[in-house]
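There is one chain below, alone, in structure tokens, taken in the form predicted alone.
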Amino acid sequence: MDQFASAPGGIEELLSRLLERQRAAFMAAPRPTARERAEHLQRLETAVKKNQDAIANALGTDFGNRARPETVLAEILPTIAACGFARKHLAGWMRPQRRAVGLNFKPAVNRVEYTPKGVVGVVAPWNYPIYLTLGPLVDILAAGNRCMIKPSELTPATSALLAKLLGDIFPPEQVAVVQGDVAVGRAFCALKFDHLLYTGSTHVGREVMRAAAENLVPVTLELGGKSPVIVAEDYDVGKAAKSVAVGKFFNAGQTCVSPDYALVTGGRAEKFAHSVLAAAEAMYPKLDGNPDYTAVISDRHHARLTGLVAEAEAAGATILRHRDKPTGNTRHFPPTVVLNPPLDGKLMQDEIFGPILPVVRTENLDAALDFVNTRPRPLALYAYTNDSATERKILDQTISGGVTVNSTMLHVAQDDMPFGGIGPSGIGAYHGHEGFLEFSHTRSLHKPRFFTAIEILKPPYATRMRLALKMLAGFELK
């Protein structure tokens, strides 16, 4: 049951009160020092370390089965690393920067200062509900802000754990977790935050942006889309297939930067497709009762994935399925490769978000690049090539949020690189220094010394102004 189900005053009023409480606390202490911010991050890091088993258990409950190594690799370790990286660099990030002063304005001082924005709202997804909640929180706290968090209703055990974990280390006027259903989420996105971060689907991202626009709230949208794999002709398809399979079936494909489809030239496409399935069967010899293979989050998502494959098969695609078929009451969806999928079908139009990999034949690299460029800009792009000229061509002739070469998804795990999409795959970026900047206001400061030109060149505009304009701009005032 969500915390607003029987509360008097309605969802909107309760959320507004919480927001005003955080804003009042922020205005009472609007500039946390570097030491204070580092202490907040240390608290968060310590809490995550102490609650590793509880985190893994909660995720296991929500997913039905969540591979514990995947929880450690993709949720716990990157959160701990983000805290440490931010603490190490925080003082340098906060330091004001001197900027050049134009000759016409000297003597003077110019600098930019990085000030907290205030209260930041975070709408977190279900697929990585720890890291995609606490990762942004690291950047938000590093920037000196307060934070309200709305976790996904699809992961209630993890949401409850987050509420307890964060409630134990932060007062609600600093960090607060708001649990609830879709109605609570809509009310949350309509609040007058100083910044709003949403991670999730492009469709819902449009609704979030629309709600934020009513209050002119700046947004960071981490969306998704169909992230392509391009296997160049110089690269061994068997080697590429093993690499792609690791990224594709991690978390059962429920990853925003998961390889969504592969582009492989000519006759090599069939070998690649069979090699991907062989790699999946080697990683997961069985599916039922396999603790290493994560389940699909809900029955609705499982049914959606089943429908995608059925539609492609009915249209004539070749379906390669894992040899082990899950039985009983399970949401394990078998690793599946779809060769020659219909390009107008849902499988090639919608983000898959599951353990299904379409493999598309292309004539050559140019055809693969055209294929990518005639579709919405993806969150990630994966290029497999050992030729530097080919790598450069792929990078120069495509646009995506990020790129990993000869592997998948690893660019997201880099603390000192931004993570974000472009266009339909997202707006803005965070992680590390870019995250600090995303949730900070860059304020300009100009300080004249001794005198200012604006005070000298004031009305009435007479001979002095004419001479000044001629000297400064070569402009003859008539």
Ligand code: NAD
Contents of the next structure:
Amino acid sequence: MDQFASAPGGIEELLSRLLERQRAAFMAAPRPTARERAEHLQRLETAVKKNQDAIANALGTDFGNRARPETVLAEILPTIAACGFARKHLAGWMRPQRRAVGLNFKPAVNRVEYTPKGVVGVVAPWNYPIYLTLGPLVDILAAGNRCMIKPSELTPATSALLAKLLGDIFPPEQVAVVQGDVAVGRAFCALKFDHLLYTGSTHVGREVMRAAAENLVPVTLELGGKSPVIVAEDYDVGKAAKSVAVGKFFNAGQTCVSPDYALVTGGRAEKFAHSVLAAAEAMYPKLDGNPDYTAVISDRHHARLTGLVAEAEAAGATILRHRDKPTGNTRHFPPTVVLNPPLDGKLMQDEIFGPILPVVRTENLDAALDFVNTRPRPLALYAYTNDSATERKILDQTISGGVTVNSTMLHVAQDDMPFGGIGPSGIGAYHGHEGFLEFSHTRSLHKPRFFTAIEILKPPYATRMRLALKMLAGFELK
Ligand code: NAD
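With the form predicted alone in hand, show me what the form predicted together with the ligand looks like.
And the full complex, kicking off with our chain again.
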């Protein structure tokens, strides 16, 4: 539902008024205490717990089929965990820090204080529409801010539920949900927020950053990209394949940190590819009516995935398809492995964001590292090795937002670690303490005691300056 479709004042005016209302409320109470923030987080946690069924049902409606355990594992539990973690550590994170005072400035006090920024905007995608709205909201509230959220138009049932759930527990001048399409998204990103967090594609991320730059609004960009898997020669390919298949087909590959493609060294690529498909067939023996296998979000995305495989097949790649051909829910895309994909085709150029795994044969580890390093810096990297020197080499010779070793995606689920990309896969990070810092302003406070050095160093400079510089810094002014 587009709540602005028939608004008389136009989207821009309505959004500006909402922002002004939140900012006025913020300025009236700009320093929520730790106790108040903890209470806000408790309210959110309780609402998510109470609405588990409603959340799972809304996601089921939006996806056609969203595996319920995936909703619990990747939306409900991490949101609840983030609330609990922030509540526990909040008071410690908020505590001002004393900093050293240089000899020349003594006696004085130096302190940094973590102050709320004000009103933070959140723009979210459709793939995890609860965790990618409420996860940021946890950090934003923990840092004492107010928040306006623009969820994706591709998940209308979940967006409407979010608006209701948050509207029931927060007044609109504290947390507000703005539903609407890309036009609403554009107007939203042009607002003079105190900070803007955008999660979505790298392509749109550029547009969002341009809009924010117009008002010098600081941004956190959580973007996408192609996250590689490197299977080193010492690691059992069958074991790696089973592990990669779990990550790849979770949410039907519609995960920002999904393993996008695999680099298999030592000529074991073929065995790896067949083992990934076998693992998929074991996890999802049939596709039609299988509640465990999540559907693709829209017909457009389904057609896009079909096109990626067709292009690779036409270029001579070997396509390994799941034995079951879905006929019921037409948006179930079969798990597919593509061996020896053309490197200049769309499959290896664009982020896949679906249940297709290209497997690229590489000569050795150095060739795999070159492959990764000659492409845009990825959001995640997955290294399969039991050899500590090989692990160190992969870590030292690659750059990515995060890493999981001998598994996939799990680094994102750690409450006490930052989550974010680097360069084209993202700017800034959130989750846990880093999330609190991202949405706080680190303010420096200097308070001289008894006298101020600068007051001695005032004009007329000649004699006084010479004397003071000699005394304080041992510096001879010429
Ligand atoms: P998208 O960029 O199309 O849309 C995301 C949001 O931006 C939606 O709410 C949409 O309405 C809004 N939007 C679209 N165009 C806009 C514009 N020009 N100006 C302002 N807002 C606009 O992304 P998507 O298809 O919903 O999500 C998929 C992408 O998101 C993938 O690339 C994936 O990797 C990435 N992603 C990243 C993370 C992360 O945390 N790094 C998490 C999930 C998804």
